[in-house]
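First, one chain by itself: the form predicted alone, in structure tokens.
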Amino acid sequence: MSKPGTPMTPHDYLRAQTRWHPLEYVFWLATLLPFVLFPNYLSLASQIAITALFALSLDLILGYAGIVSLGHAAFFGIGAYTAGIISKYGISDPILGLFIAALLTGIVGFATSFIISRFKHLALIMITLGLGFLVHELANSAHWLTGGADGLQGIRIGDLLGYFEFDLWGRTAYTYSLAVLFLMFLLVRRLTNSPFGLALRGIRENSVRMPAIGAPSAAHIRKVYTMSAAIAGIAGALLAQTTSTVSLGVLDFQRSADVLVMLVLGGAGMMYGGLIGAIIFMVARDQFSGINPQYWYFWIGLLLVTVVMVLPNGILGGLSHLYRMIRGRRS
């Protein structure tokens, strides 16, 4: 730790960032409340945990590296189809399915990262959108493998760790999804609070100047894009394993747009922003669709417009600003 009156070094800053805040313990303990307070909503809680993991993967490239993607559902869908297809042909172990899905989506992410690292802004948006459409149409045309528009049939998922069966109430599904989300969160937290994470933030601010201080922008973008793709693939595999269904909906543009909305709602580049955004979006969608099944997107749109106008850095960004103001007044 730096002495009082001396400027903080990057290592001191990173060391301070890795310390757990008491509110973080509260957040993760609160994720256990559905087991006690909402036992009939564990399936929804499982969907929220999976969506939060998907949002976390997008936050890694958008919030920290500044890579805008409108086709991130491609990796989510590849992970879902991978887990579903291998289970159909005999590999039904959930953990092994996650590893294989992460490996395949990581390979696809690495291959496409060479394109992604060459473009920015509007061109990048169009390219990621195009990649999403390509994967969607490939899955649709490969009916013999994916089931096409009919969806993948015959998915058989084995017991978790050989003991825990996926039940109708969602207890195993939520436990499994929450555990994977927590482990991936620890990984991303460690990554973003490292010199590599600092370099990503520098690339987000000015990718042209970063090579001048020894941080190759293109190489770093390729690495983080590959990791983000693998995490999105894990989220997709979780969905396939916990619901035993995979359809073309996992590759829809709507899914890419929804996860972007979640990041805007929660606050991009803040670790918990994607998680908070996913919780708010999924709960709001569940409630609004129950109240008004035809026009529930109207309320989602109204919520998004209100948050962006009042809290331009998202809900978490607004709460952080309020917290700093209160601390400033007290000191």
The other form holds:
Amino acid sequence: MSKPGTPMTPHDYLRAQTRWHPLEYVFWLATLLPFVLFPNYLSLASQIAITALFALSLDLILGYAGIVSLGHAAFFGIGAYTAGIISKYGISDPILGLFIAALLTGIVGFATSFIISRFKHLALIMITLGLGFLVHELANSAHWLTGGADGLQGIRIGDLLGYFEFDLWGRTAYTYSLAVLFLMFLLVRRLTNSPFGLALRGIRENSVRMPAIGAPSAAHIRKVYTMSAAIAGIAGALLAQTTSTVSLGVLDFQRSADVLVMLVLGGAGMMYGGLIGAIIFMVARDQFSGINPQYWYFWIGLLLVTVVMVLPNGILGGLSHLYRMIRGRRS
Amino acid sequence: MIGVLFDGFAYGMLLFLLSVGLSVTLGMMNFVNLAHCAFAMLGGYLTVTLVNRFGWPFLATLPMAFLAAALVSVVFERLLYRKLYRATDLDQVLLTIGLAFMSIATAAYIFGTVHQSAPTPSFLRGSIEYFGINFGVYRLFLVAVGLAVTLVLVLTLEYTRFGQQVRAAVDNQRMARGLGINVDATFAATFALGSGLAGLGGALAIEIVGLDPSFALTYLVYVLIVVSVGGLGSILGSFIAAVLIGVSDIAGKYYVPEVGAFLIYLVMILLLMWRPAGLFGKR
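Now that we've seen the form predicted alone, could you pull up the form predicted in complex with the partner chain?
Next comes the full complex, and the chain you just saw is listed first.
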């Protein structure tokens, strides 16, 4: 850290960011609690970890680069279908499946990133929405490959590392999902705390000015979009492997909207925002699941309106604001 | 062939009625209003209630659908939307999609999730035959209403004092205020006009596409496509885009049903890649 009074250099700033906060240790240790406290809810816990990974991937493009995507489920779905389809043809090793899914969604992400980096504002929202619907329609009509509206049949997933079977209680599933989430989180943390991550934030704040100081906005957007697509694909593949099912639901617009809600609810651009948002959203939905899903969306809607009007930076943003206020008063 | 074209054109007119209001609010006020179709749904449910419960004639409910949607939208504009005129796209998207979710849940709570319909008067039913082609009377009626609305809107925005005030307020708010234009009231009135047209569109849509709580999201996609392909704030652009989308959707479903809705998303993406601001967009 630089001395008070002297301005912070970007390197000082980045070094300060990379240090782990004690609360972060607490958070990750707490993710182990379901093993002890809620052994009956391990399936839900692994779904939460997968959704959190999906939210993390959206955070990378929305929270850091400022790209509003209404069709991110396209990559989640492509990853899920990839993992499911290759398992039908004998590639049943889960980890190999993850790599193939990441590779394929990365390629699709890279191909579409050339479109994405050209657009802004409403056109960008429409393009991402259109791509999402396009992939949904493709999966719907390619009945021979995806099973169409009936879902993908005959998925067979091998044992994890050739030893751990995916059991009925979800012990393996949760360990696996959590481990992948944590590794991906480390990767994203490393990425956002690098000069590249700083350049992304610059693009978010002012995409016109960045090229003027020598940062190629479009190339950066293509890179981060590709990475985000690959991570979303991994999340989708995890869901396919841990539940042994893939249906058209993985590509629904609703899924894109839900993950956006989670991220914004938790707080975009803060890495933990998506994770916290996913936990709150999924637990709440599980608790309300007896009620008609149409009514459940009333509360989601109300929550969104409240967050936008009252908590512009989500729950985490609000909490850190509160924290700073209390600390500022004491000193 | 001509029959399919006509059906597509009539469907396009319906899409135009549903979306022209959004073109006005989104294009002129730069507000991404994803709750637009919720106002259309409000108009639809009002018509269903008035016809079925209170026995109103169908045509008499149409102005009511317009008024109700306009009034309710002004309340929301004053309470919520107004505060976000200068916010980011994302905040506008989130607020309005939240409102759309709430409207869907509310409609499901009050009316149930079943499909609703409102019987149209006998003189709007059946079809007329010309040169061996059947023209549905209700579809002809839709075309007439669509053309009338286009004419009235263009005349209002181009030639009246109100239209001039709207354009002035959009181009330069501070200057408009300096000239003594009440910008807040102008924006509220513009918003009410746009939502009212959505309400009218929703009421007219019942006969063609039916009405259920998911209307607010299902048709939102079509409406957004029409507005973004047509170009923001361009009524002529919305008109042409609506016809284009309507015809290609109906023709696609008729000739290549296995392709499904695929076609219009592809058309949209290609058109936007060619012209990012839409066919008639200025920005």
